[in-house]
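Only one chain is given next, in structure tokens, and it is the form predicted alone.
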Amino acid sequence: MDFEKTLNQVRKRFGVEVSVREDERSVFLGGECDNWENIVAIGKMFVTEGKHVVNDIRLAGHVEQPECLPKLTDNALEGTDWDVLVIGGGISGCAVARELSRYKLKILLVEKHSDVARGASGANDGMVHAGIDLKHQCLKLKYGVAGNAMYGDVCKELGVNFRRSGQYVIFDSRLIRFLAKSTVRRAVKHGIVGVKILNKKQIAEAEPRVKDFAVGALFAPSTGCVSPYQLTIAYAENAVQNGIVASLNTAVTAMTVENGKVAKVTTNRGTLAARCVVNCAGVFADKVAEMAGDRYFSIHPRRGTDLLLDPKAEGVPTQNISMGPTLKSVSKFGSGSTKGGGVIRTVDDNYLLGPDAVEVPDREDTSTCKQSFDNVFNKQSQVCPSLKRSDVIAYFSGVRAATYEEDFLIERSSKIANLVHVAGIQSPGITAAPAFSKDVAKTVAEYLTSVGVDVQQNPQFNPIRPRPVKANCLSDEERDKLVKKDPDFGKIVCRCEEISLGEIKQALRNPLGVRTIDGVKRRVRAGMGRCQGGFCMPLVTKIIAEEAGVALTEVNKDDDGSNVAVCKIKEVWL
């Protein structure tokens, strides 16, 4: 790359001076700018094949939000010794931990929150992508296509609902429909099966609610949907069932490197040793790399907001649909950095609209705002004008961990011998996890073998995680039989989602030991209906207290300090 030429383009376009240097792995940027989106754009200008971008351009006047860390401090992990330490309880860390549990090793998974799936893995639309928007060979394409093909078997093993429902990308121009033929050819080349173009009559028959302007659509039948947080939880629980140790409320705060290896890892629960460290830290993956003296890539946080519709909403489509590129935006289609979003029918039979894509300077900025709400709703109502704002019952944001190269970074460090990076796992990360987790586990096993560890298969490994009982999915005969066996399954606590006391107790007895209100919510959907917990949350709080044998004031909504009740006045808990 001609750095001087690029620097001149930066000066001309943004009016700022930046510094640049490079080594064998990375391009390093420095300086200051008063606009975060410009800082991200500058970083992308220095992307070159075979190297990563480390963007240290400061945002003028901005003080970065401190990382959310657990309040808990103890010595539970002090002096412990592990074969593998996995950092991060998102889909990456949990899937890797489960694949590693196939080996007879001492494995520790640490997650700084009170439950797994607390980051982007718990705040996305759950679409299992076909990969049609990826133009070039990259890790996203490799693992996305492979992971998509694995989903039926993986979800069956883990007891998680999965629906291969397909996706319709709507066109408003005959020219765009014609140009989409290149997408079909590319799909065939990349091994994505069944992709085809529908004409105006065919799309109207498949989805009558699309706007009249639709002249056709691209149909990708291998697209599916899953609950991303329930899949992450299932991976983690199956890993624990197969012998790994999961330590929640545990944050990595420092590392000691000796002789080119991570020798010690400091956490809020003590300092431990591990023969191999797997960095699955999401938006903090580059920070973890920096702790090990191995920061050769940058994460720039990208926030996305989704809107959740009432399951009883009328006028919604019956299929997954999204607006295809227009003549104005066609040059951006498949760039890897845009996020078109769509109207997604979830496995729980309600609908999500979105997400959008907003570059933000703070890694845990999951705030929502009117602008994102309006942008998402207005865009998706273009393709389905019967959508109503009054049907939106909740909205939430997640922060994606994007690298400047807009690809996954999955490799052993070339500098720190016992460090493996699983970074930049944004969309289609949920899709790709079943595939890349196998390769990561293999990489770890090969490294451990090379340093003298006797790596053997785990003879007790069981890939099956029992499917939790969902009473509202049973037939009347099956439900009657269940209630006779355990009357708690006949006592409804959450009326919106028809969740019984038996299901809540089942959720509280999970292998991870999670006993929070949101932990119950993520496992059985109590509180996810129209009232958003307005009726059932006090009951769930009481059930947790009784099950755990604690006072109501000790029950947390999520992380430590999120108590629902703080004191008792006379006979009323407040």
Contents of the next structure:
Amino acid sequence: MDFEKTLNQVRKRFGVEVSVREDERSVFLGGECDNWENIVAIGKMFVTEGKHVVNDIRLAGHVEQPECLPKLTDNALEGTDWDVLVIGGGISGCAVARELSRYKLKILLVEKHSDVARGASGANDGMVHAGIDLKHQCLKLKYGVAGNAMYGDVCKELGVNFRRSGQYVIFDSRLIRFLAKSTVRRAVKHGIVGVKILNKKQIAEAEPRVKDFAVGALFAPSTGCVSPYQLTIAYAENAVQNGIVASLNTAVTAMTVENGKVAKVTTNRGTLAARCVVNCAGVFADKVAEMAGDRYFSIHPRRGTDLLLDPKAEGVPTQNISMGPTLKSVSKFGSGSTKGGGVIRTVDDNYLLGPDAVEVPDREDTSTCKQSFDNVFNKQSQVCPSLKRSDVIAYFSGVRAATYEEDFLIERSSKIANLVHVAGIQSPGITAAPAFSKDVAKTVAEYLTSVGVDVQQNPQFNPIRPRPVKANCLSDEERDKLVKKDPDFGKIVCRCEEISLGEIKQALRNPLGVRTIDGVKRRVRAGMGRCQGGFCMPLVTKIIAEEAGVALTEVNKDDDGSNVAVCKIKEVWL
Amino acid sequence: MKYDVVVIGGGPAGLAAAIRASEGGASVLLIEREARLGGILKQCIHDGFGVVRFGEKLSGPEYADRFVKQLKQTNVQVSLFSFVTRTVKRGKTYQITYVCKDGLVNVECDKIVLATGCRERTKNAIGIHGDRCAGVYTAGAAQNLVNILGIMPGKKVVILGSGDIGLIMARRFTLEGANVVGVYEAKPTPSGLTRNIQQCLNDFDIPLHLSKTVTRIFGTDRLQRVEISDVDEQMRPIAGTETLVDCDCLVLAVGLIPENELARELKVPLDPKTKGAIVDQNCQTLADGIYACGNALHVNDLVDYVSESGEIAGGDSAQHGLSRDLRKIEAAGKLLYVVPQRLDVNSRLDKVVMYFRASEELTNQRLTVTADGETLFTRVYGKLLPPEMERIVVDFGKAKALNDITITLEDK
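Could you present the same protein in the form predicted together with the partner chain, rather than the form predicted alone shown above?
Time for the whole complex; same chain goes first.
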């Protein structure tokens, strides 16, 4: 690559001097710049076919947030020996662990938080993408399309709700509608079925709430929606049911490499050995690679904020709607990065607006800010003009783990023989996970076989994860029968979402052993409604304390140290 | 089962409604979602309840207990830990389905009294941004943690909102030994009752900061600090005025919203100002046979008035309804809202109880109720504060005509 030319462009555009060197796998950037967005932009300028960008340009004056690490330290894993270590309990790690559990292997999944799905997997809109906006020859397309097709079966096996609801991309000009024909042709070529262009009348019939401004739409029938955290939890639970060991509150802090292989892995719970290591560490995937001396790509965190609407909000489109390119923004379409979000009807019949995309220097900066809120709200108000600020009951941010190549990086390392990277998993990561997890499991099995491990099928493997009971989805007769069998299902604890004591107790008996307020919330939605836990949080605190046999003051909202209360009353001075 | 009246909600409004309906001769079922009657009063262990009604300062549980005892003297059926899942109109009656520990129960009734109370606005409702850490609670949730569960949500507390429950919690935290750093209020005037400003803040030297709000939350696991900003006249934060305050607990007392899920399901028209149902002087909504009372109707500041509206609703629901002739009551001038919003000229007109709030802090005001130009009621107020609800009793029976009814608040 002719770096001089690019370096000149960098000087011209940003007025900074950066250093550049390359090896067979990567282009390495160094230097300093006072603007994070510029640093990311510079990184992208060095993207070239067949190589990865490792961007070490520092943000001047910025002190990186220390990584959030578990408070727990013990020796639970000290000296243990595993066939496979999966690092990270997001959708990637949990799906990979579940696919690996088809084999008779000793598998350990570690997650540094107190629950799975705590990163981007728990904070995205849950759209199962059709893949209409993806470019040729990328892993996102390969696994996105394949994963989408698997969704019905996977969710049935794992007992998770999934709805193939379709998606409408709205056009406000005839020219754009005409140009969309190329998108349809591309979709056909990529094997995405049923994509078609709707005229003004057809879109108005499909979604009357956009009739005033839509001159047409692109309809992708294979788009669906899923609860991304419930799917991640289900994958993890099924993996545990099939014999893998999941260790929460466990962070990998160091690795030793011997003879081109990861030999020992150090965690806050002891040092262990693994024949094969799968890096599913999300926004920390490049840091984990670095621990093995294998940092040949870098992750630039990109934050997205979603707004959750009251299910009772009026005038919101009942279909998944996103605004297509307008004449002003026409160049954006098909670029492979975010389409700019949309209005999504979730599987739980809430509405989500968003997300936006903001490059942030800190990997765990999931804070929300007014600017993102306003951007998302104003943008989605275009397709939903009657939207009121007061319809928003919650908002959250997740951080996408983007590489500079903006594609998934799923491969066995060419340098560290027993290290498999599952990195750069951003949108459509949820969509793609069912597909790539199978390939990763196969890669691991092949590698283990090649080093003499006798890899056999797990005879006890059961793909079915029992679907949790949801009392208010049952018919009156079924619900009555359930309550007569177990009266706890007749005692409503969360009134907004109509969640019973029975469902909360069921959630607290989860195979991962998660007993937190947010863990209950993610599993059964207690506290996710319009009062946001104002009424049920104290009750859930009490139920957790009773079920877990701990003091009320030991109940956590989420990770260790996030105690609901600091002490008992009358003990403030103690 | 068939009842004349089903009361939904066993807080002060529902208790009063059920008692009065039963005394009026109706067969009554009272459905309560929690394991005990009393509603939010159960956790209000401070005093000051019942000053108007009983001339005594009772605690919340004591106030509730008086009604619970009275209820036991009646034939009201009570179903606890029961949650209404569906309400459907069938001809002239209503079919109510609720779930309780015995299973799913269907009952039929002629009248429904909605006494479902209100819920608190959350941090998300007022646009606070930042981290998602433990230690941020609505005042009601914090009150439950302290008074029911006996645990402290924090030792160094910031309270946002000077509504009564915020002030009460400021005192409660102080009495438990916590350090209340301050009460912050976005409005230029306090939102709570004057007596609570004195008894809860001034008496304990807790600072009240007006025209300031919390704009951001910081903390990884538990809350570490909040960002406070000054606000302009529209209560929008002013950039550049941010200061950081260390604390481990943020209590939000930023307003209450009537709970009207069931009213919505029954397609009962709501008043955008009160966020409760539109009712006539008997607390009957625009849907025949459905009543609304207490905080589900509009947010009250005294429980005494909550009970009163429950009694009005309950008493009327026991009577066999004549067909109504509803006339609109126009609110004019500087009124925030008026309840009732309608007058049924076919029912009793002589002692109509009306509640109103001023839209802002006002002095030397005259309130006038007129019907077709004729003045039926007038009263002069030296001072009016939006946090303090006013109650009047108007005799509409003496009016010559009741076509054009207006209630006006204007400068004297």
